[in-house]
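Shown here is one chain on its own, the form predicted alone, set out as C-alpha cells.
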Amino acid sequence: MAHFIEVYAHRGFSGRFPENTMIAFEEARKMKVAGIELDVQLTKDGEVVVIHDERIDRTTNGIGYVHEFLYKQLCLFDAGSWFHSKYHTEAIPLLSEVFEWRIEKKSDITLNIELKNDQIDYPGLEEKVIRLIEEYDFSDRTIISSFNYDSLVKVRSIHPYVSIGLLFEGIDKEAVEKAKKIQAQGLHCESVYALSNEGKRAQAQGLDLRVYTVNKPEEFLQLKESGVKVIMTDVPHEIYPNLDCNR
C-alpha cells in the first residue's frame, strides 16, 4: 500500500513565481497542493507582513530591512520583476491578505507560517500571527515553525493545541527531547535527518516529520519510502508525476 505523504509548496510555487507572493499561492493552490510555507516578518510599524529575508534587496526594487519600513512604504516596492518584469504589481502581503484570500476561495489548505525571528528579534511577533490565526478561526489549519526554539517556546505558552514544528539544520540529536518539551506535532527538517537513526527515533516518537527543501523526484521517491509526513518544494509541478496517492 503507497505511504500517503503531502506535499506542501515552499514560499508558494517558487520555482515558477515569486516567492511568497499571492500569484505564488494562488498558483500553488491550483496544482492541489496539501499546504503552503511561507514567512513572516514585522514592519516598523507593527504590521505582519510575508517575506523570506530581513532585507528586501534580492526580492524587490527596494534597499533595506523590513523593519526600517512602514507598511505603506514597503508595500509600494515591486515583489516580482526581480523573478520576471511581468510580475511587476506583485507586491509584499499581509499575513491578513494571505488569510483572506483563503477565505475567499473557500480553501482548506494549510498554512505553515514560519516565524523570521532567528536573525533580528520582533517583539509582539508570536502574539500578532497568533492574534490574526484566532482572529479568523485557522487554528486547526495552520502551522507555526521556527529555527528559533525559544520563540516557540513562547508560541506553546500563548495557545495550548496550534501547531509547533521545529526547524532545524543538519542531525539535530536533542530535536526529539525540544520537540516534546513544548509539545510539536513535528519536526521541520532536511532529508538527511529524515533518513537518519535520529529521524526514525523521531518518528517512532510519533512526531511528523516535514523536510524541506525536496525538489529532486528522486529525494522524494526516498523520502516516501521513510513514511514522512511532508515534503516541502518549489518544484510540486514535478514533484507531483511521482506522487500516487494523496491527490
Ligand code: G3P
Given for the second form:
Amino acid sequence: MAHFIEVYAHRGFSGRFPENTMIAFEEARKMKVAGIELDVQLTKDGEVVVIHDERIDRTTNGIGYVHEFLYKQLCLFDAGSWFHSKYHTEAIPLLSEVFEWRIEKKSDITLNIELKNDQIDYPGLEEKVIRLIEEYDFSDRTIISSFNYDSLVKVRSIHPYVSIGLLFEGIDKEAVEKAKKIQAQGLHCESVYALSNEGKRAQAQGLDLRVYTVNKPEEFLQLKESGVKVIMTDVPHEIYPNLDCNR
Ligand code: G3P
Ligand code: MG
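Let me have the form predicted in complex with SN-glycerol-3-phosphate next, following on from the form predicted alone.
Every component of the complex follows; first up is the chain already shown.
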C-alpha cells in the first residue's frame, strides 16, 4: 500500500541557506515542502524571535544571549554571513514575520514551532506563541513542540486543541503515555525510536511519528517503509528524488 510521507524543512532549507532566516523559509517553500520546523526564543522585551541557540554567537555577527537584547537591537545583527557573505542582509526574524510571510505567499505550509525553553525558562513564551497563532488563525496548520514537557503541559492548558508534538531524544519508553496525557498528536523523535518497538507501539496508539533530522536518503527510505508521517530534513533537495511523497 502506498504510504505518503511529508517532508518538513528543518530550520528552513538549512542545508543550503542560513538556518531560521526568511530566505531559508522561502527557499523551502519553493521546494514545495509540506512544512517548516523553526525554533523560537524570547528577547529582553518579550518578542518571540526565530533562532536556534540561546546565544546569538554561532549564527550572527553578535555576541551574547538572545534574552539580553531588546528586539530593536537584536534585529540589527547579521544572521546570514556566518553561512555565506551573500546572505549578509538576513536578520533574526520575528515569529510574526514568518506568519505574515505565510499569508503573503498564500501558503498552506505547516509551521512546526519548537519552543526553545529547555535550557532557559522564558516566562510567558507559551502564551505569546499561542496568542500569535490565534491572532493569525493558524491553529489548523501549526504544531508546537518542545523538549520541555512542562511547557507542553502548559500549552495544552492554554489551548484545548492546538497540535502538540512531544519532542525527545533517543528511546523514551514513557513517550506514548506522556503524549496521551496532553493529547499530543505526534511524537517528534529520532530514527532510533521510530524504528524501534516503542515506535511501533506509538503508531499503534494512533500517534504520528515525525522524525528529525533525516539527511540521508537511505535512512529516509527505511523510515518511509516503517510508516512514519513526517521527516524533517536540512536537505529536501537530496530527499525528494527518492520519493513519491505529499508535496
Ligand atoms: O524539532 C526537531 C529538532 O529541531 C530538534 O533539535 O536542536 O535541531 O532544534 P534541534
Ligand atoms: Mg528545532
